[in-house]
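Next up: just one chain, as structure tokens, the form predicted on its own.
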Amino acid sequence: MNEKIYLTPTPVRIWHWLNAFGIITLVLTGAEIRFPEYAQVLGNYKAAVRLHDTAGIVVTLSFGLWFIYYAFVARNLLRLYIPSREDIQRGMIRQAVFYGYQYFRGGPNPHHQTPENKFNALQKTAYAAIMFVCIPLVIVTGVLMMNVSSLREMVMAVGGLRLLIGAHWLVACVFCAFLFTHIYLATLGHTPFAHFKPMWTGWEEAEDPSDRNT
């Protein structure tokens, strides 16, 4: 039997299925707002947008769970997010030959999780994008284009609305991008749903490279 491995505290799955459900949610009602004649998932615009403004706040506030839980409590939000030295120099280009070909000859992952020491180089990179730009960027947007008429001297100032709902649009083809990105890799642990238990369970069974191997 693996060793397992307590990787996912309880405050962290609690942000990551309100996140989740959340960026889902504006993926989908954000696509009927943008292409209303082609994305029926309502099939009502205006209760898209009610959908749409709830799960951006629910966003915001699974965000700043996040951020309390990482850097005042936990205290490693820098630490497990932020790429070393050794991970630009030599992680990434590791993690991306495993992900890309040793993983599909039975090669073991380079990089073994700890509770300090969670996400591998790429994770690493990513999750830094899609948490500290993305999302923030997402927020801003989101806010400024729910309270145009209030805030319309800041909505000018960072160029105007049509900037605006670009931006938002934009970042909308990322979180997409990566959702597919993110399943996809998480199935690449030792069995399928390896890297799915820990966000229900939070224990995670340490990969004994012999499995890789038969």
Contents of the next structure:
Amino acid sequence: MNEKIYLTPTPVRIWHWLNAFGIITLVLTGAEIRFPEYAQVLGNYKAAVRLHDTAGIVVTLSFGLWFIYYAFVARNLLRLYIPSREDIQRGMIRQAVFYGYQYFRGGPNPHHQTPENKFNALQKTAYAAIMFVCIPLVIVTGVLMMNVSSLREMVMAVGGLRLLIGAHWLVACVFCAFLFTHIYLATLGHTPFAHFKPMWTGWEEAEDPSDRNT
Ligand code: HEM
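In place of the form predicted on its own, output the structure of the form predicted together with protoporphyrin IX containing FE (HEM).
Below is the whole assembly, all chains and molecules, this chain first.
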């Protein structure tokens, strides 16, 4: 039987699924707000705006949970999420070759997960960009747009409403692109659901090299 490792603590799992549902709701209601004539998810513009604002608050609060847990409780935020020099020089290419070629030949995954080093070089890069740049940017632009009149001076200081709307829209597009790649890559474990299990139970079965050569 494969050895099991505890990879994803409870606060991270709670954050992840709140965040996933929040972001998907934001994307769907955001599409309705932006293109009301084409995307009719709720079929009611005002309801779409209200749900969009609520999902934004959920994503903001859950981001706080993620940050507080990793930065102050586990104290391993930077170690887990920031790529090392080795990751940048060799790890990213090695991992891209695995995803793009070796995986389809049944070759071994060059990254071996441990609780101290659970992400491969590409995951670190993508997750760091999403968690340190995109989520904070969508939160700040969203909060400013929700309070345009009371935060008027701040809105002007960061370049005005048009710039805010543009930045908010751009990050939304990044989230859409990320979601598809993220879910697809998450299925490339030694079984299609191997990486989904730890996001639900916390535990992942360590890969047995004799299983499928991964
Ligand atoms: C339905 C939507 C989603 C599904 C099914 C999903 C699935 C998964 C799975 C299986 C993992 C563990 C494997 C891995 O690390 O690659 C994971 C981790 C992760 N996901 Fe997602 N995800 C979704 C949405 C999102 C969204 C919207 C974001 C951010 C905007 C996100 C950010 C992350 C991060 C940062 C991790 C690493 C968590 C940690 O252990 O610290 N995910 N996701």
